[in-house]
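To begin, one chain is listed below as structure tokens, in the form predicted on its own.
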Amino acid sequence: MPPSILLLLPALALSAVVFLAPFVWLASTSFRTQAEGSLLLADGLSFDNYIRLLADPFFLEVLLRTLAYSVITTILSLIVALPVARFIVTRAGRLKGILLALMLVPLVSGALLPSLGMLHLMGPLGVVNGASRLMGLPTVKLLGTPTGILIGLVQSFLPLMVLPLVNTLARLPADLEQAAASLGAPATAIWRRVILPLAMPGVVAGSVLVFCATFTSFVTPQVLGQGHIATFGTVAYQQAGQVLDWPFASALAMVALVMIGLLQVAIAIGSRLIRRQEAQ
């Protein structure tokens, strides 16, 4: 056996134990059932969990709601991240490193701390409503609403959109906008016809990251939704941690993994087709 393969064996063994084995256990458990009134897994395999998931209107509604939240969060993150990333690349100067470090704070601090911060920010006695009272404006209810959840999701996963865009925009020539402007292109046309097409690799990468993170998120929807709005992640967490229905929770997790995998395959195929057309 070549020495290079021997050096890889510890990493392969660790990956098999940490990633592959739990995934196999999760997939097999999703086809098991529990006897009524018992936490023990029954013998044999069945599709009962998946049939329950597809036949119950509640779970279909939760799935569609989560998909809608994921799409909206991705779009809002892209709208906010494009000018932020462009500013970091072109105007930040010596502050670029500091700004990038600040963008990483929501990621390295975990999902709970930013959600608790947003909880105090958007609560009935929080900063938003306190400022509204001082200005004589009516207060707004954000906690327990889709609006509050979307604000928290965008705040949590915005770095996943900004960082790929910064990486892509940093590779563009510094005088690209000046060249387009010298040819008479207005600012909107420069963004639409020059910057956005060249930034598409970062847009695609950031969109995939934000969509997948939003679809599987459960802390932010649970905290900011106040338990009133169910998403796919919160339902899976409740089934596993409170109802203790591990087989059904495993089926929910498998559906999420399959949908994320299909999304990535579709994007890979689309990107390859686009590159093939451009080559022709």
Given for the second form:
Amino acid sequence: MPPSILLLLPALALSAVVFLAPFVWLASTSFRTQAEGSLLLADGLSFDNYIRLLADPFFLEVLLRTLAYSVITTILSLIVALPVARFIVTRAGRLKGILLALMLVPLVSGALLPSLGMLHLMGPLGVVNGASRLMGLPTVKLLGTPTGILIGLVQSFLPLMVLPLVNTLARLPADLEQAAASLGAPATAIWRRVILPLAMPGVVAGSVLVFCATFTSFVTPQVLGQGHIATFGTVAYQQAGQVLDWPFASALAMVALVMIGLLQVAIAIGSRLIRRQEAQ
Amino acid sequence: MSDNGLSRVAAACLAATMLVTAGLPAVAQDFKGKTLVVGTWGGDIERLLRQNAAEPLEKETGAKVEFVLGGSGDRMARIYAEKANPTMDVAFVNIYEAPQALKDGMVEAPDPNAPYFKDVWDGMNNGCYAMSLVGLGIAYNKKLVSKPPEWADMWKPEFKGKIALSSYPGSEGDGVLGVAARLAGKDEHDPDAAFGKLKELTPIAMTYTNLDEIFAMMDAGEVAMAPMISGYVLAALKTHPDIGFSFPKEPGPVLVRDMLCLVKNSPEPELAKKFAALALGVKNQTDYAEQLYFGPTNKNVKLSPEVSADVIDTPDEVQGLLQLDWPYVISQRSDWTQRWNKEILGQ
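Beyond the form predicted on its own, can we have the form predicted in complex with the partner chain?
Zooming out: every chain and molecule, the one shown earlier first.
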């Protein structure tokens, strides 16, 4: 064992205790069932929870809905984050630190506070609809709708997109753009053929982070969905915290984890293929 | 800092600790250094338990009382997960969870010889000790609903789309299903009848998760009626003159109860019993009634006529309540949750 591996030990030990052990417990619980008329786990392992999950179209719908929210949130975050990141890197000057710090606020304040703030912005009597009412405009239903949840999700996870993009864009040499411009490339071509391809690592990293965060999010859909919209997170909470069917909730969590794991593998393979192509 | 320095600091800390502890008055040494862990709901309940049970207990015994706040689902998960080695001594749960916890051997069976058992109305200590009595009734907008409504009024065509329900699963939802089944001539053992009847109320105006939002919507005229559990609601109504609360008659309000459980094999059983005696005692139960409008289970509590009018506090009132078959209801929770998601919320 090379001595340098010792550097990893503290992190590994911590992960083993706070992540791996509960994870193994979760995985094993998902193969258990509760005895009839009891909340205690019955002896023996079975696939019952997974069969129930796959057999009921309700859960498939929830899965597809959660996937759809994750994809849409990722795309919206990318659209919003690219110009912001570009501004921070090229134009912000001395404001850069302040802007980055502001971007970090939603991340460090946790999911609950921003969601509660959003609740007051979007509520039927909230700031947005209150202002519309005052101006005699029609009100819009945001709480309990996909639109409301998506606004909340983009708000919550935008920093996860902005930060990797800032990182990548900051490392792009300015001469590349100047060279492209001096050869007569219009701004759109510079974006399409120079900046975006070179920013790809940041785009991929940000997209993976936002996608995974959205897929497993609980607070935002729970608070802004008002119980009207079931996502993976809210259904798992319902099963674990209210129905008290812990094995089934574990199975739901396992499915979410496997989906995220598969996504990571797909991205790893995909980026390796792209690199190989580029090398040829 | 050198090792030497560190150990010097440690020694100084130790000496300081010893000095401080030595200076403490020598009250009730027996439970000193012990900690009682109590799991309950946050807010007013925690405040009253702290004031009427935890503080007197700390003063009397020298022990510390630590509160773990959260929903009853969290506590159920915790006591089940820790059944081999419990760390929570007292857990407050809902009426529908207590019999299950007893059946699964997670909590001590209520002791009929304990004085605080005898103080509680007969037949109330199912699973754990009965802590308070509240009933599911109807909160309503007085401008839209002229007189205190009966359950059947929620189904009147003029209120279509103006009825709010709480999120499911929960006592409110189970209660409404029990009522809907009875209005359809059946009871909660016929879920098809219950869901069929309740579905007639859709689309529901909103799913409420806290009182502020539902009252704001009611004041704005967006919601006419919402089944709600008395207690907090009645306390909050004092600041909402346009909202009323009705205890219906046909059927009566659905009885909902908080239960105090002593966790089996908990680290501090003696302290837990002392805590239970204080929590179920007259002072705390009177404060529950006067401040939270939670009906007392302790029959020695004497309330003023004004408070008594708003709470369930006599055997006669309890007789009029609708009691659900909670063990059956909890066994159906999983299926009903999915039916609620699909049929009531249209997910």
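In this text the structure is predicted, and so the values were computed from the model without any measurement. Positions refer to the first chain, counted from 1. For clarity, a rigid core is taken as the largest C-alpha set superposing within 1.5 Å between two forms.
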Discussion item. Once the core is superposed between the two forms, does R133 show a C-alpha displacement of at least 2 Å?
Written reply: yes
Discussion item. Please determine whether the C-alpha atom of A266 is displaced by 2 Å or more between the two forms following superposition on the rigid core.
Written reply: no
